[in-house]
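Have a look below at one chain only, the form predicted alone, in C-alpha cells format.
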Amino acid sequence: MAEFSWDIRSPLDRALVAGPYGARGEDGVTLIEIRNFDLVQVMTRRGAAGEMAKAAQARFGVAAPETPKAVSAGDATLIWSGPDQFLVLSKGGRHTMEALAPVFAGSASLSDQSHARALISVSGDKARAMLAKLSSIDLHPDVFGVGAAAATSMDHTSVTLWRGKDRNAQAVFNVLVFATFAESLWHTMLDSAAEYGVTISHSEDLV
C-alpha cells in the first residue's frame, strides 16, 4: 500500500517573495503574510443565540461581536463574519476546534478553517490609498477606527477585512481570504501598490 504525507504549505508559498518590489527608494505600503494560525468559525444554532453568548464570554472573556467589529480577547481575536457568526483567531493550539467543541457543544457549531484562509497584513502611508484601489469600504480613521470589520470583497473576492492596533503610528489592516483565492488577490495587492513601493515579507506572529 503506498504511503502518503501531507507537507502543509502557505497558500502564497510560491508567490511571496520578500524584499523590495515596485517604485524604487518608497516604503508606501508593507505586505505581511502571517502564516500557522488557528482560525475558528463559530455559527449560532437556531434559537441559542443566548446560550451561544455566554460561553463566549465564559471561554474569552468578552462579549463575541455581533456588529462588524473586531474584539481582542488576550490571547485570540474574535472577528465578526456575518450576522450570527464570528471568527476564532489565534495562535499556539489553545483555541483550535476541537479546544473550542466543548464550549460550544448545543449552542454553535464551528468549523475549522485555519488552512482554508491566508491572513494578509496590510500597514504604511499608502495602505488606505492600496487598499481603495480594490474596495468600497470607506476606511477613513473617522469612519473604520481600530477594532471595525467588514465582510466584503476585493477585486471580486471574498475576504474579512478589519482594522487591528495601530503600529508605529499607522494604521494595519488584516485580510483573511479563501485559499483558493490567495495568490491570485496577492499579485492583484502587488499591482495596486506598486507605484508606492511595497516591503514584502512573512511572519510566525499575529501582528
Second form
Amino acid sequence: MAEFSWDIRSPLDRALVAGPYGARGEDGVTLIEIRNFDLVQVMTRRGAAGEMAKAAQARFGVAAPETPKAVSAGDATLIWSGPDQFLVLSKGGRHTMEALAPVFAGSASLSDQSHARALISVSGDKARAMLAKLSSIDLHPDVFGVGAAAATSMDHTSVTLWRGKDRNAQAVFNVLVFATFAESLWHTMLDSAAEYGVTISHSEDLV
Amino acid sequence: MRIVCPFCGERELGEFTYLGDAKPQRPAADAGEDAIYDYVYLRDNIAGPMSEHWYHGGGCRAWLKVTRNTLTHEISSVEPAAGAGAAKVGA
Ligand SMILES: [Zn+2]
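Output block for the form predicted together with its partner chain, input the form predicted alone:
All chains and molecules follow, beginning with the one already shown.
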C-alpha cells in the first residue's frame, strides 16, 4: 500500500524568491509573506448578534468589528470580512478552531481558514503607489488609517485588505488571499512593484 | 458606475454582479399555472427607476437591492436584500 506524507507548505512556496527584485538600487516596496498562522472565520447566526458580541468581548477583551476594520486584541487580530462575519488571525495555537468552538457554541458558525489563505504584507515608500495599480480602494492616510479594512478585489481576485500597525514609521498593508489564487496575485504584485524596486522575504511573525 | 454598498461603502462596478428584477415574488404553491408562468418568465421592460438585485461578490458577498434608473444609471437607493445582516434580526 502506498504511503502518503502530508507536508504543510505555503501556497507561495514555489513563487516566492527571497531577495531583491525589479529596479536595482531602489527599495520602494517590501513584500513579506507571513506563514503558519491560525485563521478562523466567525459567522454570526441569525438573530444571535448580541450573544456573539458578548462571547467575543469575553474571549478577546475587545468588541468584534461590526464595520470594515481590523481590531487588535493583544494575541489576535479580529478582521471584519462581511456583514455578521469576521476573521480571527493569530499565531501559536491560542485561537484555533478547537479553542474557539466552545466560545461561540450556539452564537456563530466557525470555519477554519488557516491553510486556505495566504497572507502578504506590503510596506515601503511606494506601497501605496504599487497597490493603487491593483486596488480601487482609497489608501490615502486620511481615509485608510491604521486599523482600516476592506473586503475587496485585486486583479479580479477577492481579498481581505487591512492596514496593520506601522513598521519603522511606515504604513503596512496586509492582504489575505485565497490559497489557490495566491501565486497569481503574487506575480501581479511583483509586476506592479518592479519599477520601484522590491525586497522579498517570508516570515513566521505576524505584524 | 459605482454602487454604495451599505456594508462596504462606495465601490466600483467590477466588484458587483447583476441578477435582475427584484420585484417578482414567488407565488403561493396553489396560485395556479398563470401566476407561476408570470413569476418565472415575464419581466417588465422598465424605462426609469427599477428595483434590482446586485451581488457584492468582489467585496462583502452580500446581496443588495438597488433602485437604478435604467435611462440614466442614477442610483437612488441601495439596501441589503432579505437575509443580509440577519444576525441582528430578532431570533
Ligand atoms: Zn459590500
